[in-house]
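Let's start with one chain on its own, the form predicted alone, as structure tokens.
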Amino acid sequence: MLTIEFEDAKSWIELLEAIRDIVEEAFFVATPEGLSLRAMDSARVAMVDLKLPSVYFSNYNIEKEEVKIGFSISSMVKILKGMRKGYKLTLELGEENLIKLRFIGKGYHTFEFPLLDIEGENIPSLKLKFDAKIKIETKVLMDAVENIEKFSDYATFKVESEKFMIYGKSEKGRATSEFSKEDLIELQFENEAISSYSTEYLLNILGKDNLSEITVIEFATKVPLKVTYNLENEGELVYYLAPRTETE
């Protein structure tokens, strides 16, 4: 029914690791256009939206209009962790209730995982209006949030007067990172914006420099944060994170 080939197996494993930080089980949908995933965490605070068009893969062959693939991401990552370097990967789904992964490199290795019987929920795409859009080096943004996490459970994002700030405070003290327009790859804003987000979730969403050296963030006052990683060959990994109800 479905055969997908990755030139480098580590790209699949790294994507699964990034998704696992939000959801442990996932349901991918394969169509002639490509492979996609949209899922929310159990607390319904964060959502992941992954799109891998057919051109993302070195080979992509599907015999149906739609194929759904559900499996435990955490189990797959745990088992495949040692297979990341020097291998090509073929993912196959046949009539049997199994997903088969074949690694070709230093030897020939095959893993089979059972598919989940229950289908994932149908989550509609989010239509949000943002006041600020920022492109920033992935590591720089992660370092700023890690500093704030030492002082607060929430990081406040703020844009004003062509300046982007991230700060957090508690009885322990306060941490602030401030970036001028020149410090950033890009800064666009229509209105001043301020919104706070959980540092615990931010640390799971940010810092994916193995996927992209640039992170795109979009937000508005009391609106979910959108975090985008543009992948090679037109792939895209997007996270949404609900805001704290109060801003500081």
The other form holds:
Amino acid sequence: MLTIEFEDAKSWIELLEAIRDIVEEAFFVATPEGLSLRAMDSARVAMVDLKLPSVYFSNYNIEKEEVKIGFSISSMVKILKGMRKGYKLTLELGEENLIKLRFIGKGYHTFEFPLLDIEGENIPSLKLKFDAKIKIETKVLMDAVENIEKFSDYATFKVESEKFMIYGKSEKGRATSEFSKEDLIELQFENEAISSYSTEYLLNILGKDNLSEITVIEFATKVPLKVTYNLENEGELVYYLAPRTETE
Amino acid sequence: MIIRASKIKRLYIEPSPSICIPCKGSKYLCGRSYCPLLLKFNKNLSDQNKHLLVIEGTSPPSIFVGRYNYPKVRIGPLLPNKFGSTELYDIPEFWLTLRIEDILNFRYELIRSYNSIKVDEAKDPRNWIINLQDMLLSSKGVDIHVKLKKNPTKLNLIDDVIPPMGPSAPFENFDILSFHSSDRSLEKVYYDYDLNASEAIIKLYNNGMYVSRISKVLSAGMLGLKKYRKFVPTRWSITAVDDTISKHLIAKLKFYPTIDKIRVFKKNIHLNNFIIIMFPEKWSYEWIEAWYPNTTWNIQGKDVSIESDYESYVGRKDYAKLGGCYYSVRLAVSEYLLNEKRQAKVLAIREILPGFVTSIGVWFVRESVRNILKENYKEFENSLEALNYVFENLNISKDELILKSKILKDELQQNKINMYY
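After the form predicted alone, can we look at the form predicted together with its partner chain?
Okay, now the whole complex, with that chain kicking things off.
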């Protein structure tokens, strides 16, 4: 019914690790175009939008128009943890409601998981207009948010003229990181923008430098933050994070 | 080296809500070897047991396992010095409609007779332990004759988790005078040495056994794999059972859809104002206690003291700082949701109003919340309206509550993704 091959098993495990802090159960959809996942966290504050087109894989074979694959991400990550280096991975879905993972490298290892018996919900696309788009080194952005998290439960993102700022404050003090256009890989903005986002969520979304060394962020005043990691072979992992109601 | 008494500095601090609420007489955070507040509640005791050397009476049936000196603990039958139908004395599931003073009266009649024994002797129990376990197999009261080594102490047992109990005394020996038929479902689990303790707890619960009775048999070392059986201090067994069952129920309710609208339940029971709010979102849970001045753990304070504990959809790994109550209420709300075949985000608030100056055990919050969730609720379409209603029905200040509550903060200060479809 469906056979997908990853040249390197590590990329599949790293993707699952990247989304497991937001999503507990994943409902992937496979079509002739590729494999995708759209899911929200249980509190409906963040959303994951993963697109892996068929060219992302070393082999992609589907016999149906659409196949749904639901499983618990955290339990799969736990089981596959030891299998990351130097293995080729084949993911197969047969008729018997099992997802079968085969690791080929030093030896031949097979894992089978029952698919989740519940339907994933259909989540519509978000209608968002952004005022600012920033490309920044993944590690640099993560470091800045980690500093702010020591002071505040939320980080305020601000763009004005040629400057991008992130800051947070509380009775413990204040942390600010400022980036001029030269510090960034790219800075585009149409209007000044300011919005605050939960640091707890940001820490789960940012810093995925094993997926991409560059993070693209887009935002506008009181609009969700869009975080994009461009993956190899046209793959894309996008997170959306709803803003706090008030901006400070 | 001899240290003169006058050189030893006072290392204890005076009771205050910030140390007493997380402690509740269990951790001695004030540095004393006893809880000064509990001792105060305990002072007017009768001397009726002063000359007792033999107790003859009907045990509900019940035992008490202490936690001091663990792993060598005190264990023995719990019984009043009278025969009769005493079953009610140890079934908190029936106590909510009684007056607190009546509960205290019959609980204080129960004398804790004990002998010290190592907890892992449960895997190879000696004869008197087997007799004790046999007694617990009966669902009816069991008549016992206990010969004491010395007269009972004057102190009752008052604790925030365990229901109150009367004084204690070491026993010389005891004889069971009457036999009743055993509870078959319990007997099956007791003799199943390959069934682990969590599975045994769930099995008994699914068979309809009261959680108070499950914790009793767990404490008596009657559940679990043979090689791992242990006596479990009564206090720990109560919370272990609430925790194990509610975890199991939460895993099940996560397969159901969310409720459709916000539900708010409220009720005042014995000077405790309970409000339970359920939001139409995936499972998460927060428990808040607000202790007014002139209540058990805030006896001399001037301000209301608010503490909270939270778990997300994924659950928690550490022990809740509010302790036993957190797990008892989690059991009550997860039972309700599973029965409704729904999941929800749940915020449960308990205001303890001035005058509630006793400590009667976590059964009180479990049974209160179970009772409240059987009654009608008010439904709301939007969260602002619901929260306004909640704040109107609470005595504590809205701002202070928001400051302490993760769920309220998120509800009022965090937008949701689905606003942007």
